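What follows is a single chain, given as structure tokens, in the form predicted alone.
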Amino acid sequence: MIELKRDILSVLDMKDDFEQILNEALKMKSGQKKTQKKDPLKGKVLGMVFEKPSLRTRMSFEVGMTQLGGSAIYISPNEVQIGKRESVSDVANVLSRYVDVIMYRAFSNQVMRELAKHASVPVINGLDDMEHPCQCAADLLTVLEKKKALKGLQMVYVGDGNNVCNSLLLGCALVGMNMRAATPKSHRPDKDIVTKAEEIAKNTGAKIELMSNPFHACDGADVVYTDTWISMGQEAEKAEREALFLPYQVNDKLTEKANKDWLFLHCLPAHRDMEVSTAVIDGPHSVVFDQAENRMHAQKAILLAALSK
């Protein structure tokens, strides 16, 4: 018989567990959640294979394996350069008999998938193209810890309609949260997802809504999470990005008529000033650092649910 093995490559593929996922993660944060055995990934390795560098990306999952028992192995840009120096079904292959579980930050989706499909053991998306789903699930596990709830709450992206535009997408219509993206037409989120998104929203309840007018979209907010107008690559563009996305900043004025106790999110890196003014990212709405520290508690969450028999 053939074991099955669990990706996590998108929020999708949390899709029948998510909000358990979130309440585990919660739930191991404030110290409730006390776990069958102790250190349950005890002897288990995950291998981190990153294309992009990221602060966060590496010290939320290493430190979680470590919380959980089992040790991290980071393999940095230089060593694997995957599809270069090896193909991508090699280094699947190969790491599948040292881990037994795989991180990938990667910058392509698609090798993302080649990857998950020659590794014979589970493989979450760190970060690719077109999603970020630890990232979402670190979103809204700080919403839910700030709000109590979910369902029906007002959730803003402003900006760039991006890989984790996508995921919030996705995420906030599973939970039942109503979702508005504001960004410029040209640089509108992947229309599959849109439309997937839709579909899950028409049985949860929730509103998906595009838009390009940012104060529009922040009436009534919730939550106003904003991203870097320049990842990793676009360097090149990067003067005429800050031209297209400057009324996008997410400021004092953009967010007057959000809801009195809203709250500010940005998976970090900021460029205060730049995607959002000093005094909203450094202001009492933002919850950054939690929602950063997050991270470790969610991805702690999905690993045990990717590693779970």
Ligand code: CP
Second form
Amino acid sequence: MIELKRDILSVLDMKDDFEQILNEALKMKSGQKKTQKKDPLKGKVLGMVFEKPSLRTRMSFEVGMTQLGGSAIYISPNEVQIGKRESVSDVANVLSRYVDVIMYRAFSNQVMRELAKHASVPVINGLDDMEHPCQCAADLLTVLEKKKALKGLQMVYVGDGNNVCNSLLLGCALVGMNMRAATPKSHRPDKDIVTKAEEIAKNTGAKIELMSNPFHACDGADVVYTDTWISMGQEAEKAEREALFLPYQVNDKLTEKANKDWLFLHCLPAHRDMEVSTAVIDGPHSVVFDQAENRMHAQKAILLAALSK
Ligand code: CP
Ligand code: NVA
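Follow the form predicted alone with the form predicted together with the named molecule, if you could.
Time for the whole complex; same chain goes first.
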């Protein structure tokens, strides 16, 4: 029997079992579920290819693989130089001869898809310019853990309509969570992703709204989420971005009308008193370290799903 490999390049690649992945992750985290067998990924090797720096993605994937009985190998941004030292397809073919699954952090979603096309083992997106799907799984896992539900809650994303925002739109749409993205007009989330999220939302009952006013957006929020204003690779735009996004800082004033017990999420790394005030990120509503831990639990469930096909 030919087994189809399963890539997870977008939140959409988990669409049929996204909630199941979240529930499995929650069960594994709480210890209710010891996975079917001991060390389910024994002997399996994850190759982790990074074109950009990382703390959480690298650590959570490596520790997660180890906990499942497998192992992980890290390749740093200087080593492979995909498309420069070697073509994307050659890298994909070679890696597929050594490892059982690839995690790739890329600059470009196009290169991500090309690598996946040529790899014969599953490829998991560890962030590119379009999406950060594993982050989204951890984000919604954190909300589920804290609020015991997802459907009907109000997620508010404030700041840059970037990769994290794109994945969150798809994730919220899938689980029936309402999402408002408050961004400057010039930095809205990706058009095609918004269209896709709206399509999905029709079936799940989620309400998707794009707006520019972060105060309106935060009115009635159950979750307020922000990310850096300067994503990796955008360092040259630092000054203009800081000026543009300043009104979008998540602080006590902005969140005055959020619902009682609202949660603050940030994928990290964070920049205190830039996209979020110190008082909010270090305050009682913040669950950012649970969220960081949940990367590992979510990814364990994703790895099991990717390797069980
Ligand atoms: N949130 C996240 O992906 O963090 P790293 O860049 O440290 O992996
Ligand atoms: N939007 C950020 C996320 C970092 C985890 C970036 O792409 O750099």
